[in-house]
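As structure tokens, one chain now follows by itself in the form predicted on its own.
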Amino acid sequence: MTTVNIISLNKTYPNQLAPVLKDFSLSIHDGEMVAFLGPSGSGKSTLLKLITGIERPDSGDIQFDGTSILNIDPNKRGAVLMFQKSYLFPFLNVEDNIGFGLKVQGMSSESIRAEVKRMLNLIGLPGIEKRKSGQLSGGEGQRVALARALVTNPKLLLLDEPLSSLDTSVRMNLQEAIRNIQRELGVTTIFVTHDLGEAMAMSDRMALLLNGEIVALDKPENLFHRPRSVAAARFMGVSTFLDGNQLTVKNEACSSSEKLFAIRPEHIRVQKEGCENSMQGFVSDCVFRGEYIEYQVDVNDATVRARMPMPAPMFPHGEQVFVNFPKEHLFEVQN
């Protein structure tokens, strides 16, 4: 399919003293889907804007196999945006609005229907060309979508949150319908998307983003254990945070008291005994939440969170009890 290759990009809006984008630089692999992860104003959406030519870079270029496509026509390059609405055409029918764009090349009718009945047994609604758009379900109206952005066989795909509106089941069963359509037709695709779960199921690789900047980029299950920053790590969930002082267990994975080691909650245990790389606290919270006990503990001047699986004990408020940070779990990062 397609290699992207974005190249130092740099983009300021008019009256902003900031860039949103500071010599932003990442390679896609090809058949590759890359996640954007990161909150409003870090840049994601100008990304994709830049790449469909709505808007310009100040400088830099952006390659697709090699070419720069920064001086091709924004319908001539290929790019394919599918949005958080479907925005389907409600004057025409599924068959109608899957193949608008071909009907624009100039495919012939025989061979527009052939290609939409396969795109609608690709997508998992196979049998519904008739139907207006006013008549399909959220999940429905998306998969259509996604189907009118594929069937022209684009070379880069952009999903820009396209699953932030719908309810939670069908939300999980479209990621897995994206994800397998994708690895399917191989297509390289860009998705944009602010929750950490939906990033981590349907990406090859994650890009986090803040200030218009990657802070890290890896394999989901590589940020998720061992983010090596600490932007990185409160990223990923992480909030608690030690210096080799703090750590009583001196051995090669935390032998400097100048180093600062992470660790997820869900490694931190909550008890009544003291051991090593443990700390005394008290309980400020403690909340069962089904499948596991999330804990607030005061050690020191500081709340550590914790996040224990059932079963797990429950402390009253004002318990004194043992923080411990088993040594295993610790990984360092920077700051």
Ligand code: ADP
Second form
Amino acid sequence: MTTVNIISLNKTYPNQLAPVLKDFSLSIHDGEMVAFLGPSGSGKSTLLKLITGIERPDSGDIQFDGTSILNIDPNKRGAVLMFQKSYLFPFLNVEDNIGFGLKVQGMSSESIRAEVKRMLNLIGLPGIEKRKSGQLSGGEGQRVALARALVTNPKLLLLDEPLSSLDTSVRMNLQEAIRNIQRELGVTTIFVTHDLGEAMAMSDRMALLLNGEIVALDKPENLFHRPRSVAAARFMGVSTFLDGNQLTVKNEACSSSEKLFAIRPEHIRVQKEGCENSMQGFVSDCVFRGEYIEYQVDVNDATVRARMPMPAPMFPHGEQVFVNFPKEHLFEVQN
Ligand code: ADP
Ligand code: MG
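Instead of the form predicted on its own shown above, give the structure for the form predicted together with this ligand, please.
Everything in the complex follows now, all chains and molecules, and the chain you saw is the first one.
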């Protein structure tokens, strides 16, 4: 059971000009799962390396339950890291892979066997003790890697894009499994991903990372419905921003022309007729996705992206249409 405090971390790699992490601070509650969402190069893996001790920060502190871990040996910190690739020992069977850390700690073989069995039940793969790790599917390999990470009762579980190389169905399965196991054990967890849906499905809170800084940190549903800044909104799939002058009919939130407003693509209507808050444009793309239709409409110099649930009209390329921004779905954002 661990509370994690990350305090004003700074990190610049040798021979690099730009810092990877800038005055980075974050507190994670005991038993919480925080997802880190950010584009490639935003510093996600670096943060995990600083926590495990693979790298050292230039300044700042990392504390577990109020005590700094920076001067503790990496293998004694109690933070375990799981990667996109499982890195199981190919010459060992599943039991020996999972039990490896316990053996190093000097646990008796009988206790190790019992612990491995408990972990295999937990990950939903009972009875595969004697299988060689080379005979596991990608999804099974990641489950075993998770068991190996958790068997030592770590203080903090760090998952660095662990599902990125898996097929969608296996991936969804494992998202659910990891989430359930994490809740059952109550282990404090950081989950790094670049997949928005995955981050929302898995986490108690999400941290949006851009260039080594947290742009926003909140519950997934709050970030989804009401991101406060343009940067946070873009992370959450919003691409349409309007200033107050462009709106004819306003709600209370957007009564000022000075302010900037955003709207989610699924709330924009693409229609033949104009109405309040409409803009005229020409269809540049219209894609049938089964459950919804995706539109791109050129309006003045900008492209408006919208999606409407079925049944919705298909329009030919170049068709003149109106995009309508219903006032109840507009929300204010800071630039
Ligand atoms: P992410 O995991 O979000 O993709 P990383 O933390 O791996 O980002 O990398 C952040 C930035 O730091 C990148 O620009 C990357 O090239 C750079 N970087 C990462 N590791 C090193 C290293 N060992 N030496 C120099 N630069 C590095
Ligand atoms: Mg990374």
